[in-house]
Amino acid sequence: MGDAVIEAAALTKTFTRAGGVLRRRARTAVTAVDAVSFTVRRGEFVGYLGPNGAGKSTTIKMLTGILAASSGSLTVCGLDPSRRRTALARRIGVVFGQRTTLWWDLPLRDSLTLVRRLYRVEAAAHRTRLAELTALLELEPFLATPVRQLSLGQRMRGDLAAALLHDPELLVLDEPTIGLDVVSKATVREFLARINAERGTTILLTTHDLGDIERLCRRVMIIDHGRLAYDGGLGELRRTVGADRVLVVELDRPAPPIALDGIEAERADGPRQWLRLPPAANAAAVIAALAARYDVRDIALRETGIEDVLASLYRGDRAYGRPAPGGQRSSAE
C-alpha cells in the first residue's frame, strides 16, 4: 500500500429490500455502491461529491466500519474497517455535520475530557493537544459552556476538536459546514486547510457546499448511481465536462460584436462584450489577438462555476456517471 491511507478495490455494497405487503417473500437487490476503486494517500485533501442517493454516505459508513462491504476489498490505515472497527477508531476522526458527538448537558471542556478517556490519550498529550486545538479553533470563550447552549458554529468547532484530540491519521468529514454562517464557515475552512498543510492530516470531505470544495480540495471524486464518475482536479473536471469559459472584454468605445475565428460573441453592452471560449481555446492566444486588433481597456476571464459543472455532470450531459444498462438507482444513502 505504500503511503495509502484508504485503499478501495471494486468496493460494492448491496442492500436487500423487501417487497410490498402482498409479496412479503419478494426481495429486491439494490446496489448503493457499485465496484468503486480509489486510493487516498497520506496528506491528501479529497472532496467526495455526488447527488443525493448517489452512494456517498454508504461509502463513508464502510470506510468507518459501520457497514461491511458486500464484495471487493477495503483497507483504511492498513486495517479492515468492519473487522477492526475499535482499532480503526483510534486512528481516524469522524465529524458528521448534522450529528454531534459531544455530551449535550456537559460543558464543552468536560466533553473533551471524556473523549480523552474514550481514546485513552495520555494526560500530558491531551493537555498539549487541547491547548493547540483551543487556540486554532478559538474555543476558550465557551469551554465552560454546556454544549446545548452553544451556537451551531461553536458546536461544530467543538466536534472538530473532539475528532482530532487523539491526533488521527485520517479525518472524515460529512457536511461539516452545513447550516453555518459565513464567519463560522470561514473559521472551519481555515482550520481544516491549516491542519492539512501543517500537520499533514489526510482529510476526506463530503459536502453539498461547493465553496468548501473550491477553497479546500485539490482533488475531487464524484460518485453517481453508485459508481465513481470522476477522480481528478477541478480544472480537469471542467475540461472533462466541456465547460466553456467567458472572456469579458471592455473596449475604449462601443463597437460591433467582436469577430474572432472559433470564438462566439455572446452579447455586448456598450463598450463591454462577452465572448464564450470553447474548452480547447487558448485564452492567452485569444487575448493577444484581441489586443492586436482592438483598443482594449480591460479583460477578465470567468471560469464556469463548479455548481454548473457538477449540474452538467449529474444531468448526464457527458458520458460520465450514467447507470449501467438495467442498473437501479439506490435511495439507500
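If you superpose the two forms and keep the largest set of C-alpha atoms that fall within 1.5 Å, you have the rigid core. All values derive from a computational prediction rather than experimental measurement. Numbering follows the first chain given and starts at 1. What changes on going to the form predicted in complex with the partner chain:
After superposition on the rigid core, displacement of the C-alpha of Pro279 between these two forms amounts to 2 Å or more.
When the rigid core is held fixed, the Cα atom of Arg297 travels 2 angstroms or more between these two forms.
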Contents of the next structure:
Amino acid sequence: MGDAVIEAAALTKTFTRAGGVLRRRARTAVTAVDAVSFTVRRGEFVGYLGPNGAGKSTTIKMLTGILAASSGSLTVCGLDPSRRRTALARRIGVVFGQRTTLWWDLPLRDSLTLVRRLYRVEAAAHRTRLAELTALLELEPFLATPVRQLSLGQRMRGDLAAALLHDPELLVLDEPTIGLDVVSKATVREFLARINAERGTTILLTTHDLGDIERLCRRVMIIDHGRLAYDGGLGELRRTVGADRVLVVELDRPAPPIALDGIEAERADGPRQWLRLPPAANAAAVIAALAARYDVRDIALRETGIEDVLASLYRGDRAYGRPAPGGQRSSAE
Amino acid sequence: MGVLPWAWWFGFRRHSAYPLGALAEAVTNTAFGFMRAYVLLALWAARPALGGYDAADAVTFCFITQALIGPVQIFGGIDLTERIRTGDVAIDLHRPVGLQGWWLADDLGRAAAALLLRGGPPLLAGALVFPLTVPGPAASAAFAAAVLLAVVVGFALRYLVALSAFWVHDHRGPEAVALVLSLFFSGMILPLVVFPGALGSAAMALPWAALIQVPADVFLGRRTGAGLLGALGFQAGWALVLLGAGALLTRAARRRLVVHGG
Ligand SMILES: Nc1ncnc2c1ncn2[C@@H]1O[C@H](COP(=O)(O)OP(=O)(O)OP(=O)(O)O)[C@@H](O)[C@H]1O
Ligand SMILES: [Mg+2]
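Having looked at the form predicted on its own, could you now put up the form predicted in complex with the partner chain?
Once more the chain from above appears, this time first in line as the rest of the complex follows.
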C-alpha cells in the first residue's frame, strides 16, 4: 500500500443545520458525505464528479484537513488530515476555484513571495520553480499587477502557481476552470496534464466541465447524494451505462416513423428522425438498409457524449453501471 | 526566519496601500479631538482636578485617545470576520500556520501603518494648539511598550469576537456588544479616572482599560517605577489570558467547524 496518496474508508460528514436559537428542536442533520471509500495512488489523475450538492467540496475540505470527518477513516500522504493539518498543508496543494489564496491588494509576485515564506521554500528552488510556473502558466505579463485587477482567468493561473510553488505531491482542485474562457481553459488543462505526466503530481479534480474530464481524467469517481456511485475508467463508464449511438436521419420529406429490423424511430420532427441503435447493431449495415429503403438526404451518427451519460445518471433515468465496492482498490491490489 | 514577520510586513503594506483614506480618517479624528477637547476643558473648568487630572492632562488624554483609535481599532472589527462569513477562512485554515498567530502578525502590521498614518496627525495638531503634557524619554519608551501591548489586547478581543461568527451566524450582535464595552470601558468616551467608586475600580480592572486608559496614564507620567511595571504587567496579563482564550476557542471552532460555501 506504499503508493496510496489518499485512502478513505467509510468517510462520512454530517452537518447539523441549527434552526436558530429559538428553534433548537428544529435541528436537522444533513449527511453531505455518506460512507465513501476509495484509494488514490501516486501519479493518478482522478476526476471527482457529481451533481450540485453531492458532497464534492465537503470531501475536499476533509481531505485538506479543513473539516473534521464525522466518522470513518482518512489518510492523505500518510497523515490524518484534521490532526496534522499543518504538516499536510506543506505536502499538498489546493485550489478552490471560487476563492483565492492570493492577497487582494498586493501584486501577484508579492503574493507568491509570501507563499514561498509560508511553505519555507529554499530561495534557489523557489527561483527555478517560479520561472517554470511563470512560463507554463504565462504569468509574466501580470506578475506586477495587484490581484484585484486581474481577470478571473489570470487570477486562476496565479492561484495554480501559488498552489504548486512548494512542489506538492498531491494537488486537489475544486472547480479550477469555473468561469474561464476556452483559451484559458485549454492553458490550464494542458498545464495540469503536464505536471501530472512530467512531475508525477497526483491530481484530484472536481469540475462540472466535461471537457476537463474527457481531456484529463483516466479515472472518474461519481458521488451522488453523498454516496460514491461509480469509481472506474471513463470509457468503462460510457460502456457500463450502455451509452448508445443515435442515427439522425434527414429524409426528403416528412414520413411516418421509420421501422427497420426492430429499430424504430424514437422521435420525429418534420423530415428528421432519430433512431437509437442497440449496442450490438452494426451502424454501417443499418445505414445501408436505410439508404436502400428511404429517400435519405443526410445521415449523422451521434455518440452519446459523457454529458448525456452523466445527465441521465444524475436524473436517475439510468442506474450507475456498477456500484463502487472500494473502487479500483481491489483491482489494483 | 518564520513566516510571521512576513505576515507582519505584508499586513503593514496592505494597510498602508491607501494612504489617502488613512489621512482622511486622521483628519476626522483630529477634528473630533478638538470638539472633545473643548467639552473636556468645560468639564474641568467646572470640576478642576477631577479624577486627579488637571486640564492639560485631560486635553492630552483626549488627543492620545484620538491618536489610538486607529492602532487599537477601538471601533472593533477585523477582516477575519468577513472571511468566516463567506467561507474564505477555508483558505486560511489550509495554510501551514496557526490561525491566531497569522492574524496577530497581520494585525500588528495594520496597527503600525495606522500609528504612522492615523496616529501622528491628531497628536501633532493637538500639541500645536494646546499646551499638552509632554512625556520625557523614559515615559516615551514606556508609552511605546504600552501601545504595543494595547494593540495586542485589542487584537485578542477582536479575534474572540470574530471567532464567535463560527457559532453565532449573525456576527453583528457580538460586534455591537463589543463596541459598547470597548467605547465605554477603554476610556474612549470619558477617562476612566472620572468614573466613581466601584464602577471606576471595576472599569480599571477590565481588559478594555488596557486599550486606552493605561497607555494614556503612562504617557501622562502617572505610572512610574513599580506603578509602571504594574501597568505594563496588567496589559501583558490580559494579553496572555485573552490570547489563551483565543487559542482554546480556535481549537473548539476547528472541532465543530462549519466552513460556509461550496
Ligand atoms: N456548512 C454547511 N452546513 C450545512 N450543510 C452544508 C454545509 N456545507 C455543505 N452542506 C450541505 O452538504 C451537501 C454537500 O455540499 P457540497 O458543497 O459538498 O456539494 P458539492 O458537491 O461541492 O456541490 P457543487 O457542485 O454545487 O459545488 C449539500 O447538501 C449542502 O447543502
Ligand atoms: Mg462544490
